[in-house]
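The chain below stands alone and is given as structure tokens, in the form predicted on its own.
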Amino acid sequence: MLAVETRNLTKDYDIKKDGKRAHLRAVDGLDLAIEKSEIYCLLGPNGSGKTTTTRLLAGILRPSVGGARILGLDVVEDASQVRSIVGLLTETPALYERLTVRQNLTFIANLYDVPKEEIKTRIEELINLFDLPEKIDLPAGSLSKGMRQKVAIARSMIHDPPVIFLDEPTASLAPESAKVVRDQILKLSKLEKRTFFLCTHNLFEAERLSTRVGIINHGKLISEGTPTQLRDLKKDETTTVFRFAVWDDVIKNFFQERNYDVLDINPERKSISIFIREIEKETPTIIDELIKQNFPMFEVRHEYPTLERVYLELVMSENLPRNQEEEES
């Protein structure tokens, strides 16, 4: 049984538009297969359908067409039950700001059923998880927006959900903080076996914690894989550097003499950057030449394609419609 999965996921939308009726399509088609136990990244520009796709997924949205299914639970017929299986924590979330950390916690394991027996234990568990000990008899008014931040993934986690859907998890945290947030997001996915469902614009994040990623715009996904599958979507494109102990042009006339595709010379770092097409069988014989040459070399490396990059030009470079039909009002 796979954690979340969905067939032909829409959402439309009929909006107003310089006084106009219009029609807008959020998410467009959107067919996913995610195990359990998966962190699934959704990277996408602002307004791609990122978080429409999410509250589809958590019960919260009716699809127009298509549907999803959460641990075999159908979103629709299901919804209540779905809901009650997942953690979420939207883009923007609120805390009741005079209530203690403890109390608003105490309150969200209340409305999710959470034995009373239990829930002591489990505010204690997630306090510690994101160390948080000192500010559980505080408003959560009171706490910074970073720590507000803490508090409200803990509170998506109080009645401990097999599913979790979280929506910039580590968005307003500090380094370390954010830093804490990933690793317990891989210590609750490999030894728990929680299946986490991202949705950030943190390309760093997506790169070390997820399983797959899919890239959405306009609401479709155009493209999906691992983070290696990807960046292999440009691997024809890897720069190699060679940086030097001294400087002279003559470096420089060495690699424009040869008709080498020189992509950028950097004097002051002492580095010239070239495109090799046949890396493993090129390099060794540029090298040979250049200790020939006597060009005392300190450093060769080979810079491969980022997340980072394929995303942005994957997106860049996707024109699909917007598919919006105006009509007169």
The other form holds:
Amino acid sequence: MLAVETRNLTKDYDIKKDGKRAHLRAVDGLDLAIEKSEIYCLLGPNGSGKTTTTRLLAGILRPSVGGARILGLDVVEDASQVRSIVGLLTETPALYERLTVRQNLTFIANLYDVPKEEIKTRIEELINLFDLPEKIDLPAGSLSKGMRQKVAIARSMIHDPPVIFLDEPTASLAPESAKVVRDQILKLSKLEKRTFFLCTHNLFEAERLSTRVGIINHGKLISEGTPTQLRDLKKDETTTVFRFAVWDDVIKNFFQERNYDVLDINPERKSISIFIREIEKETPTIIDELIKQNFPMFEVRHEYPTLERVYLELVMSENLPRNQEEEES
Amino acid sequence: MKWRRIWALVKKDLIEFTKSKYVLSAIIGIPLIFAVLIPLSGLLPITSINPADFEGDDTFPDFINNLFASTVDDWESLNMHAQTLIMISYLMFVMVLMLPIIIPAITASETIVGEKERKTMEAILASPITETEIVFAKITSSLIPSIFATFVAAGGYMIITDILIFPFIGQVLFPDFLSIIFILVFGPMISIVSVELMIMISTKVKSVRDSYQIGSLVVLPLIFLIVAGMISFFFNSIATLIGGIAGMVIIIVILFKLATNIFNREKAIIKMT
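What would the structure be for the form predicted in complex with its partner chain, given that what you showed me was the form predicted on its own?
Now the full complex is given, and it begins with the chain already shown.
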């Protein structure tokens, strides 16, 4: 059984545009199949449909077309059950500011029917996990933005859900806190087989955490795969950097005479970046020649396209007009 | 309906009310005004007038005499000064019954539109709680401060009024059967109607300010309803009373159905964004 499965998942919103009624397609025919214990990361620019997708999968919104299942439960037919087995960290992790951290967590635990005798233990576990024991009886409004985010993450896990949706989980967290959150996600996924569905702009996080990444734009899934598979989409754009102990223009001439595509020359760093068509075949040859000519080379490295580069290129190339908006007759 | 979830939401709202200076000052301050300022400002000037100045050939119209004769012991034997004090005491008591309308306008706006404004509603909507449970809980949490405030204000009003007018009328006016029925039965019912209307308004608007403004338009017809109800009960107490209560119960049930139909998870989340 899949943890998350969508078939042609589509969501239209009624909006007013120039005084006329229109509808906006926020999610457009999304097909996802996410296995249990996966960490699936949905990347996309603002307004691309990430939050709407999360809300559809969490059973808060109803799809206009298509459908989705969470651990076999239909998000429309079994919406209440779906909501009880998923955890959701919302885009704006608003807490009840006048209530203490403990009161915030107890309130949500009661809404999810967490057994009364387990609530205290569960709260203490989560509070310790996110390093908040001294803040537990303080009003949530007195906490820093990062601490509130931690409480909001703890809130999304209070009922021990097998599937967890996190919208920008490490936004506003300090690096050390963000690491704690990332480590916990990895731990819960690997050891407790929980499924995570993350929406983020943080490409480093996506690369570091996810088993698979989906890139969404204008409500459509434009690419999907493991971070390596996505990076490989631009494999032919890998550059090779040579660094030398001493710089001399002879080095530049060496590469230019042999008609390599020189991308960058940096005399200050004593380095040159070139594009090699067949990396595995040509790199050893170049190194041999450089050594033969006694160039004081001390570093050779390949710079593979990052997920960020792949993401940006995919999203930028998708600069089609939003043709999803259709005025109602 | 799962009572645990409802109680969790009610409890959370009540804690929030007690920690909100605005709501707390309204729940405490407004009843104090009704309990103390209204009887003092309305009755003290009349008590200071010499009863002899009221004597003359003039009497109240027959319908007023009939109205009070069926409610107040020995109405005909009282002098004009005492009758005036009793009449004003009852008229001002009607004002105390505005509290079950005013307080819910504040609490219900705060609890639904406030949650939308602060975006705390999404965590509730993401949980397994049903729409009916949310509406029921919000009605209950808005109702409790209103009933509490009405009881305190009515109690205070009755004590102060009795102290002020006893020397002139020679009897304890409040509480009588009619005032007890109004405070214990009719007041809470009016409160429920007011809360239900405010919740219906709150689900439709985006800001607390809009909720107050539209809510105040709904409050006015309710005040007329109370005044009309009060006067009609004077004329024909028991039969009209039972009919009035039955009518209110029907209104409450219909409004609850409407409120649960209007409150929609999807619309609530879309209005927040």
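Basically, rigid core = biggest C-alpha set you can superpose within 1.5 Å across the two forms. Numbering follows the first chain given and starts at 1. Computed from a prediction, not measured in an experiment: that's the story for all the values here.
Hey, does L312 budge by 2 Å or more at the Cα between these two forms once the core is superposed? Moves: no, less than 2 Å.
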